[in-house]
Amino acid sequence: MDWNDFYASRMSRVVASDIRERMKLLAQKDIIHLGGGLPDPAIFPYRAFADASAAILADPVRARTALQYAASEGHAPLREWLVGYMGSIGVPCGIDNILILNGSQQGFDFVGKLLISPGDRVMVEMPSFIGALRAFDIYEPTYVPVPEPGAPRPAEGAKFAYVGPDYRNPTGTTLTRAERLELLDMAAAFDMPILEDGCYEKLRYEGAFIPSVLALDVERSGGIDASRVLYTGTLSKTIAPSLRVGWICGPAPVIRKLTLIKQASDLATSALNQMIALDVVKAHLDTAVATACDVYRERRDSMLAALDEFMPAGVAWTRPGGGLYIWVTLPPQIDGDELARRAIADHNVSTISGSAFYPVDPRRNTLRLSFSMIPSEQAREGIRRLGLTLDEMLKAG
């Protein structure tokens, strides 16, 4: 029997993940990783992961509700939490307004399961983060770009914008202030919702804190049932990924819509999960949230350094003030994918080629770089043998 004869049309567009396909080479410990973008699992808060489960479990009330099915929208205590984080940061909003999903990335799914029709038109960011376009694709969109910070506004909108506002991946360039009011008033004049990733908003290393998307439309509009901003956010780039625990925040009729495809989709996530996760973040989050900033930081600096030291002439990248990521642009004849190729070929180092991240008409000569699980010495090692690689390329011809 022949299977292809029977995939809907849709699944033409499901395409492997070059970044999960790397991950594949995680266990091989002769390769020096500069692409990957994990968290780092040394630093995760373990003794409070045992001693939130113990505790759980060794309570019969607790552990009854913990290995039950959680309502769909949600553990009650958990969502009453981020009401309070989301007011933290900007955002004054209601129970009604949170929905606990399985990691922000099936918000991402959600939202173009609810939201895209085929054909429809979908701005997002050109690099954008490949989780999200992988998500909209099997819905069918057609994208365009989101204009540049300070770019003429474009003659026609989109049925939703997609943004990372903060330190986003792959670039790990941030929106100013100016440049979120500047999005708001373009989503205005389009009468066009907003999808924001939030989900490195706290892997901040220096400059000040600029208020999300959603906050600034909570602000303008009066409240957040008048918002057209959905806001996505984690603890997987805070806590620990394995967890699955994200949530959406946006007005209480689409956190209703969005309930009912979470019913449709998995009933709800994990009891247990969530009430660990809550227990955790509690006592914890701001001890990890400071941990990662400072283990970030210092690999932050240290590639930034060997950057300078080992790039050839005609090669840029970005100065991230927070996340995870660095973006290179190389000289105009080269290939990202072939660089990629070459360096783990050659030179036992992996990296991730910009092209994976654009949607339509990629920039070849691009590449994603990660200081998050990679320890300054390694790093320096892995971008000499990177330039060692372009200079063989560019004096190639």
The other form holds:
2 protein chains.
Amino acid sequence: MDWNDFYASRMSRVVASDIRERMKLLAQKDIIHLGGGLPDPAIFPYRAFADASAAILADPVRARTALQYAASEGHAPLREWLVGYMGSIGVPCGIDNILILNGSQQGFDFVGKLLISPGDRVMVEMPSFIGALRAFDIYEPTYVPVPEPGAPRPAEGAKFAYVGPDYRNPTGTTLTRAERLELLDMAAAFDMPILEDGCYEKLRYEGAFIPSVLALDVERSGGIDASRVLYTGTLSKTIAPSLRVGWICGPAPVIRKLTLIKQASDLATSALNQMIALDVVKAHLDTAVATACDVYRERRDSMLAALDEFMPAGVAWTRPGGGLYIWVTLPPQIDGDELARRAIADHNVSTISGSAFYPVDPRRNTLRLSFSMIPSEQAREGIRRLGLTLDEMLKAG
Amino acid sequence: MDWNDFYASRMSRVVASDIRERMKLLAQKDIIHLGGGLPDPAIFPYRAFADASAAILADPVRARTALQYAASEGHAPLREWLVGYMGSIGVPCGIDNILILNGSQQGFDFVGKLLISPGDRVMVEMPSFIGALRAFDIYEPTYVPVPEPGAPRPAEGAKFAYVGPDYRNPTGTTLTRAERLELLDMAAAFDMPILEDGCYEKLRYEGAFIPSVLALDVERSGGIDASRVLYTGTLSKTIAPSLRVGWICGPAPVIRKLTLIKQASDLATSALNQMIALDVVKAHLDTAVATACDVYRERRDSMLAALDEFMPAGVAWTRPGGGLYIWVTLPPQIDGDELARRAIADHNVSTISGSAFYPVDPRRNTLRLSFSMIPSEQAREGIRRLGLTLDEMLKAG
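Next up, the form predicted together with a further copy of the same chain. The previous block was the form predicted on its own.
The next block holds the full complex; its first chain is the one shown before.
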């Protein structure tokens, strides 16, 4: 039987991610990885995990809850805690505005399921987060760009706009408050929902707090149930990815629809993981955020210093105030794919070409660097090698 | 903004499950629940969970793996273990034939994504497992019945057939070896894939082992990579639901496609949960299965005895050799929905009407009972009350 004859049409868009495939090939070699982007396991709160799971499993009542099916909506005490958390970042809401997800990635899949019919236009930043694009792809949208801040408004809207306002993957750039308001003006003009990816919200290394797009919209619209924004959050960047605990926050009727999707997709997120998550965030979120910010701020600074030292003229890069990524714009004649290939082959340094982050019309002279896992000496050596590769390409013409 | 204007067309099929909504309403009252179907938390291996999580989190190397992103394919040592498990039930395979899922429910969503284009015919047993129907619904199929064992083959095939050959939810019935081979003959005649739901495979209370449809097809086709069958398995019924660890086993090229779907849908299943699952199954699967079978066999027997004692003439029911469910066929003039409503209102006993389990043409004189959570005295009292309700309806005409 040839299974290829049976695949649904949506599968034509589902192809292996170049990044993940490349990471797998490189996993065993002695290479400096500037492409990665995983949180550093050195800062995970191991002790807090061990304490939480031991306490939960030692208590007969909590243990029964922890090992049984959870409600599709999520573990109510965790949702209550998230109500407080969202309130603390300017989003007054209630438990019916929160659905627990297996990480925020699941939110992209669910919003795709909820909103995208084949051929629908979806507005995304270009470049944008690959994980969200891969989730949307399955529902067969057409992609159009979110206008750059300050650029004229496009003639047409879209089914919805997906945005990462805080230090987004892959560029590390942030929208100012005025730019967020401008985005909301555009969404209102087109009567269009916004999906806001809040995953780097807490990884802020300097500068003042900027309210989320959801917070600003709740202020305007008079309450979360009247909002046009859905916000996804995650504990993967602040606590640990393997919890697979994220959430989506938005108008209660939309959360109810998404809960039905959750039920149909995988019934519920693990109760054990949700209970561990709750114990850990209650005791340790502030400390974990402070530690993550200290470690990543220093790594960002080392990588930026190395870029200043080793990049030839004609190269530009972002100076992110948070998050895990730096976006590099190469001289126009340099192809990022080719640079990435040569860097690994000739100088044992891996990077990710920027072209993969564009759903259409890739700018090929771009690279994404991540500093999350790179101590300062390695960053200096890695960027030195990258500069060397680039010099060689520029000399070769 | 009216979000209703934005939902994709597939959402028209996504409606609240009557069962789950009803269960929620009933959660707080003093009622005998014969409808449920959850595994009994009294038999979960709490000690094994506590030992496994403590050991994993106390070991610095394992703890790093446990809290970091897992591979989308799943934790390799768990996949290796599952290769051995599948071998033990007659399916020789390799690690590339196994993808880890968040419970087998996620497999139904993924196979829907992979195979169903809107309007495709999907063959399901009628009645069938509601969770699978809700997962498929999102991809907008048309349902046609799997022929009853021994019935003539239909004129046309379908995109695929979904079957639960072991004590399936909701009927508790099982396909004999000959019936499984007949199913494979039909699938071959239509050149059609089969999705086999293996979730009750280990909950066998008597009788000889019958090879899975996948095992029989691997024998015929000469190897798993040439098979037309995808098999979903779960630890929810034998170990504990809250692990959210299931798997799908099938031809490697199909597993690769499903892995891309996994990546796009939620990146990966929790590494911590997969590692706990592995430690627990290695040490305790045989004991856990034996305990579950002893407890549930006794409960099945009590409920069957109570049905013998209290059901009026004209009522028939299945005598399942495993699983968690008994299917009741009422006299033709009795509506299961009405019986369920009266039983709860007049006699404080909850059941699930069978009509919900038919994607089309419901047989309304049916009920699903579950014995998984019901000790024998409660079963006797619950069934007595159900018989009373039914007597009243029969008398009223």
